[in-house]
Amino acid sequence: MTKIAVAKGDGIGPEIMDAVLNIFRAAEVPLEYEFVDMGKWVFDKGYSNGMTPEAQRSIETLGILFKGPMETPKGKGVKSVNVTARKTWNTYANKRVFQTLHGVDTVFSKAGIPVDITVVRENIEDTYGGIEHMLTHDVALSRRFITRPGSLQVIKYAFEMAKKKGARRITCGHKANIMKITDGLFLDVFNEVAKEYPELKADDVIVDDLCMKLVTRPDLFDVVVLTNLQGDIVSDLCAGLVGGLGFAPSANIGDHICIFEAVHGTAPDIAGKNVANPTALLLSGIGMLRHLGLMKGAALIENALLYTLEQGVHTGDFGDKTKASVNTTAFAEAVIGNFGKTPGLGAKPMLPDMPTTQTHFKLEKNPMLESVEMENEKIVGVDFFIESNEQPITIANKCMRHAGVKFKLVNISNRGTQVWPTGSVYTNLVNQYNVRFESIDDFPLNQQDVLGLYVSMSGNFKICSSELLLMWGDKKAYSLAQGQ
């Protein structure tokens, strides 16, 4: 008997979780449940991460969390409990499976175009670090972190999953044509890993083109792997292809802890009315059963669900409006009543159970992810982000007085567009510039040199932020301004 942690969630969470667990019990799935306290009411009691210490200990001991949708209080300066949970336990791969469900009408099902797409979204990095600052009263900055080890974790998982799935294609969605360093790094890692899987067709698509292709020919795609923010957007787009978030399961996979959840919200407007659709959470639970090796129960429940949908049983949010809808409890009872029945389309094979042996990790220290540095690093300059409402030529004249014998001013940009030494008077400016200094004649620099320039520059300007300009071997580790 496997024991897992269960958090029922907020809003409709308790109703749909009870429905799903009733289905599991009726199917005699060999699971035990330890209910843990997470969600809005835990925030309200003063726990800023949305979970009690006892809940965190239980989840870290058991290694599996099955959770309902959760609300983050608005306007209280606290982070989303959903994002916090994924990041705290390093569930680096968010797997979402989108399949045509017969009985759930969409544009594509009516056209006879099958959809079977698995989106793997990086789950830890990108703008979801939530590291933001106001640099001036007009300018906000969000830092976007993409790392080689983090990219490698999720991309390696995506390829392994695609191989086991028998996928015909794996695609990297990205914006490396614009974000050449961050998305460029993600794409580089994808291409490196692809060489280890010659049996898989691996390609890449710019994310805006990917979205256009998904809504015109979704049947061309199989497995798609993306960075965090782009993956969030594309996965919701894919949910729309199969009927909405009510049919979108989600698994958050880590090396030590995994979280299975529905991706839809708490729907407070219908909470407590017993009318919510439990399908997404049930599909997430079926994915959890397969993850745990409980193949018989997973197939029994999924076939019953597919048969139920084929028969036109539906909650109020979908289905044939000429047929009366059923409530949450009745939908679950219909699934239970259809145990042993096989859908006409998409039936799942009854495979033998392959229960996994739960491995309980007790880590003594935080794992450090670091790749091998292949080239020597050197400092070749610095970017200072300064506050000023002066014209570029005025700023340039002041900056050049501080350059000294080691630095030269090479560029000034505003919102990423070069405004000095060349530019256009038609470029609108805000009160925050990036001034770039590089070393003269490749003179070797160190951090003390940069700090000396910082101190000198601070006599004329408020320096909001700064970044070292680095090179590894002959490769620049920084971007150029538009027009530079």
Ligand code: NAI
Given for the second form:
Amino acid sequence: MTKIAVAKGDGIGPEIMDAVLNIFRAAEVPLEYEFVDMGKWVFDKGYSNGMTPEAQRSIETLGILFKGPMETPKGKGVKSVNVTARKTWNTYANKRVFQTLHGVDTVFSKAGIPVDITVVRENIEDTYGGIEHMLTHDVALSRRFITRPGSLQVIKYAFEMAKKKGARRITCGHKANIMKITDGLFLDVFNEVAKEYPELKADDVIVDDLCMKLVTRPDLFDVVVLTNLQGDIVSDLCAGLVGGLGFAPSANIGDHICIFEAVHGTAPDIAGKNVANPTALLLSGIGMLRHLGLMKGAALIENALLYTLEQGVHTGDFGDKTKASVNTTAFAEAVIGNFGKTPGLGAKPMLPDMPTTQTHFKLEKNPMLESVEMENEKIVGVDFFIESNEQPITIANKCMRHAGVKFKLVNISNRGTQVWPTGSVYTNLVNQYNVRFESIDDFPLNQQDVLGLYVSMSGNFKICSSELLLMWGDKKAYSLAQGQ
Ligand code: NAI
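The block above covers the form predicted on its own; next, return the form predicted in complex with this ligand.
Zooming out: every chain and molecule, the one shown earlier first.
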């Protein structure tokens, strides 16, 4: 018997979780449940991370959390319990499976185009670090972290999963044509890992093109791996391809703790009425059973669910409106009543997923801190992000006075577009510039040189932020301004 932690959550959470657990019990899946206190209601009791210390301990001991949706009030500075959980336990890969379900009509199902796409989204990094500052009253800056070890973790998971599933194709979605350093790093790691899996067809598609292709020929895609924000958007797009959020399961995969949940939220508009659709949570639960190696129970329940949907049984949010809908409890009972039935023509075969052994232990050392030794790293300059409402030429004249004997002013940009030494009078300016200094004649610089310039510049300007310009060998570790 495997023991897992279960958090029912807020809103419709308890209703749909009870429905799913009833199905599990009826199928006699060998699971034991430890119910833990987690959600907005726990936050309201004074637990700032939305869970009790006992809940956290249980989840960390058991390694598996099956959770209902949890409410995040808008504004008010309340952090999402869902995001806190994903970050706290480093569930670095968000896996969402989107497949055609018979009985759930979509434009593609009507056209006979099958959809079976697995989106793997990086779950920790990117703009989701939420590291944001107002540089001036007019200018906000978000820091976007993409790291090599973070990208490696999620991309390796995606390839391994694609291999086990016998995927036709694995695609990296990205915007490396614009974000050459951040998305460029993610794409480089994808290409490096791809070499270890020559049996898989690996390719990359720019994310805007990917969206267009997904809505025109979704059947051409199988596994798609993306950075966090792009993955967030693309996975909701894919949910739309198969009938909406009511049919979108999600697994947050980490090396030690995994969280299984539906993609949708707490649906406050229908909470407490026993009318919510439990399908997405049930599909997440089926994914969890496969993850735990409980293939028999997973197949029994999935076949019964697909059969039930094919029969036209539906809750109020989907299906044939000319047929009466059933409530949450009755939907679960219909699935239980269909145990042993198999879905008809075109039903998805019950392929085993990626069974993993449960590993849960405290990290003694953080493996992600071990990184490649930087070879031939040198400081070649500095970017100062300054506040100013003066014209570029005036700023340039002031900056040049500070350059001294080690630095030269190379260029000035505004919102990423070069405005000095050359530029266009048509470029709109905001009150925050990036002034770039580089060393004269490749003079070797150190941090003290940069700090000296910082102190000198600060006599004339408010410096909002700064970045070192580094080179590794002959490779620049920074981007050029548009037009530079
Ligand atoms: P929502 O997904 O809760 O609801 C959007 C619409 O879909 C509503 O009309 C709702 O009735 C319907 N809906 C959602 N799930 C349904 C189901 N199973 N059956 C039938 N209809 C369903 O999104 P919303 O309203 O933006 O968010 C409500 C709350 O949920 C917020 O506090 C939000 O932060 C939280 N949330 C939590 C998530 C999680 O726990 N992972 C994910 C998304 C939102």
